[in-house]
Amino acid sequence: MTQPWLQERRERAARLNTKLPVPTGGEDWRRTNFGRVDLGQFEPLPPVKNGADQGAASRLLPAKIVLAGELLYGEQASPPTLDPALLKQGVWLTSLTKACEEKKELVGKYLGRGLHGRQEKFLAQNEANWQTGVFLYIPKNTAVELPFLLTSALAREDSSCFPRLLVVLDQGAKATLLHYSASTNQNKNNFVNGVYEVYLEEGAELTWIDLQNWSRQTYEVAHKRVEVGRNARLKWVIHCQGGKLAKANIETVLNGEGAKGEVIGLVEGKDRQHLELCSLTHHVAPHTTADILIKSTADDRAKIIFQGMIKIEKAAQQTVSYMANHNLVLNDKAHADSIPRLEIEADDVKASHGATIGQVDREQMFYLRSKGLDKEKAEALLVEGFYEDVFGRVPLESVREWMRTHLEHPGG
């Protein structure tokens, strides 16, 4: 049964969703136009019930990892798997629906906390319609050595899915989260509108490895937001490779003094994919630090877009922030755009950005071909070299090796 407080929020969001048109213009949306997509063709998934066995999340992951806990959500949900010792320490891993019933005060404190008041169509649509979700809570001063795995999977066709993720690390907590979004059939046509919220309280530390592998027929809008508290640490690795038309908005909000954020992204576009990554790094408190590195490749007729904003509030003095975006275009018909921006109101900061768009170096290609490699293998080697500094910052070895292998064998 839906809780009254949650039902009220859903109804309010539904009214807002009805009023707001699909965004098609302005700086944020003019390059990725969902107004041309008939969203009415997609049938919403029914409320998700348990339909998968324990361990289903790790069976879908294309890498083998020893885990502290796991849960599958999306079209089907599995019962959570959690180390009994962590359960005794107060760690919570469960469906968001169950958490809204059994941990309503805790969930109510955080769910949508950083999104209230935002008049945005797709946020309102998710709030009104989410059918599947996960809640992960790590209590104060609890350090979890092994990673958690959350897998969001779709197998149906012509469906719309509205996943919701809420992760909270209380004061001094430490954890690693591996999130994997995937289509189990790469030919299926679906619409996914996901909202993913992460909150790090004072002194918390999180490594988040975020892998997206939807089918190349999927339309996706994603809002991903992390709030980093006082002296908290975030390492966020993003790998985006799926979708026909996909736009991910990632927000790193450094709202506590001494907060640090590191975001490393890898975007692969092939065929006729249109992939846009919009990054906001928001410095709210003083003495905060951010390091953003996004690398992309565009092949065939793909179009890759990066929009990056570093925003520093007046109170965020002695901030250090750097954002880099580098793009490699592998085909004359492929395209890449890079739009980095700064908005600085403080006067004692170090903030800068760098962006490049280039093609494969002909001299390097000639050298590799002269050593007996064919064009395809030579290009693959150059692309791997282009991404090497990203791979070097991925902490889980099996995931790192899968990402490398995937460059040669996409879709697996």
Given for the second form:
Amino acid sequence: MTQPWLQERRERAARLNTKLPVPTGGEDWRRTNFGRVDLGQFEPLPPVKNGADQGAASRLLPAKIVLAGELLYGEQASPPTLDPALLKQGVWLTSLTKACEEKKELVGKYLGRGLHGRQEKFLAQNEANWQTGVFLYIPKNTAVELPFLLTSALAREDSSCFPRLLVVLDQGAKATLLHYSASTNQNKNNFVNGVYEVYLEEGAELTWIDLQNWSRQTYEVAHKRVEVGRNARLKWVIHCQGGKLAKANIETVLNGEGAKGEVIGLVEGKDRQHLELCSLTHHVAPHTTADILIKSTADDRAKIIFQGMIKIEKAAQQTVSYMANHNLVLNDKAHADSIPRLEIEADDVKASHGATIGQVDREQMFYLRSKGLDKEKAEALLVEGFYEDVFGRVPLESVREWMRTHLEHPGG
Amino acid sequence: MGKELLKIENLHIRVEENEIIQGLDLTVREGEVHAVMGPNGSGKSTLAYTLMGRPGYEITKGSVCFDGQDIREMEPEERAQAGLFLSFQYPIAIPGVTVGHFLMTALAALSEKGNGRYKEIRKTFRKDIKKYMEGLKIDPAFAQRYLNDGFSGGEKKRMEILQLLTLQPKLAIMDETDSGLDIDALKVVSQGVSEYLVQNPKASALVITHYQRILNHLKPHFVHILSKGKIISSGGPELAIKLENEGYRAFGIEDREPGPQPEGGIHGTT
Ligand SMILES: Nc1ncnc2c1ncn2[C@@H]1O[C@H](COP(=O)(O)OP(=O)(O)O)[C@@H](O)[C@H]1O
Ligand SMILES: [Mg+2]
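Now the other one: the form predicted in complex with its partner chain, given that the block above is the form predicted alone.
And the full complex, kicking off with our chain again.
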């Protein structure tokens, strides 16, 4: 039943996957080492059960939001829920497998487009193994006010899971996407390798709220790439709090003249979590702008790593690019690292980066405690204050409130 | 005579290897206002911080009892919960935390410890805060601003008084609340402290100051002169008058600053 073009691609990827070793060195991989993880202990998920009912995706989300459509994918899949008016306008929200059959042209045009030719183990592994996946397509000049929700949930133990997402906003389309990844039990031991591709055509506008809440036993590698076309706009909110050893590679590719990207991220490390966020801002076209702000806290024995690269091609003149990364280390045994880099080929550009790693301020602590807050409450309030400028830029009120209350009552 | 609220005996305090307070005795009873006056560097803030339990301020000798409890080993928050309050000489900015949220969190923390009084305070919190802000001439928009972040010196001092009025402690330690204020601001701030004292007839205040002028508004029952970590003279309000007229020299103290500060203030900002 599988399309021959797809079949062939997946077989090629499978061969590459077998050939390539798990990367352990180089600037990209030496700080988060999957070479020491026995990936063989994880069973690939069995064929997807279609058992989940409509609405399963939003029931797992810890916030109440009115939606334009939703879909659960991963271990279990739900039939998509989609506003019939949108269906009529040509909006697609389906599993990627179904889209490969019914929207062959469109999927063929975009799937893997920005990742071709990369000899990367985990990309190949995902390409060979993804199961249902999700496809979201918004046609030309269609503005969808309410957000779409895609939930990827994992309940089984000792499994490997390969989420795949393809989102295309055609010219002038507008949408908000809420993506939620979660383990349904905090103690599940799993491996997740997800590839998430987003394409914004000319003048399209996407707000992507990307919430990662895997269990603290989960190993994760993620590749997330957004291609921002001419005069298109991206606003990307990333909240990363799950995982035992997790590395997310995020790429903002400003591909068309006048493209704009804004990335706001929050990474919370606790216990013995090791979380790495690798951000690439790639300016390909002239007059593009990017603004990246990532804030992290490292508590207990957690280790947080940020690698940020701003890359400006020779053609990308009159580009403006900012990147800031601020870390708050809450425990003597916790660590944070920040490695910003610039690679600039063009001469008429503005690019800057800033990074800080600090601890809780003793004076602030004493001030708050002297007014009656115990150590824990004072620290929680300072952490909340630290993240406030990130929260302030989260567009959906209920998500913002959930992020705030989550900080106040962690683990909830 | 009221009950003893704060009793300090033969207190010695060490900060970074230096003995800053060297044998200090002080008793404050319920309903009393005490002024502690001293030149810069005499140890006023050291005393205030130590009473509040600031880390690094070590009591090497002597005793401190508050409301019948030995507080020497208590954490700062336990002292606040017991009813101590410090208005900071230099209030600390907490970016990202609004004034309103901070006050609510502080009230919640205090009431959690089972003190029924705070349950009552919380009931009318919003209304009261509005009223207090009005009295202190604080723009209502400040409730949504980040605590002390970018506030002027005068705004910070008013914020401390807003906290005092909201949290309703048993003993208010006011560390140089008057410094850096012009005449009008001083009046507003003093009225705030008076309001707190009127609302709580058993409450007391320890007004720490370099200058006499705040004492025109907050009539102290007792005045103590602090020099080099010791109280060298104690008496009634007349001590403050003498200090104003004759300066610290009259007490045999070298003061690096010019004599009594003229009304209106040389540091006048709001
Ligand atoms: N953290 C500190 N470390 C070392 N010395 C200090 C510290 N704080 C205060 N001192 C010293 O203690 C003395 C008293 O200071 P302080 O209590 O601030 O006086 P005041 O408030 O009366 O101006 C001064 O000599 C000052 O230099
Ligand atoms: Mg002082």
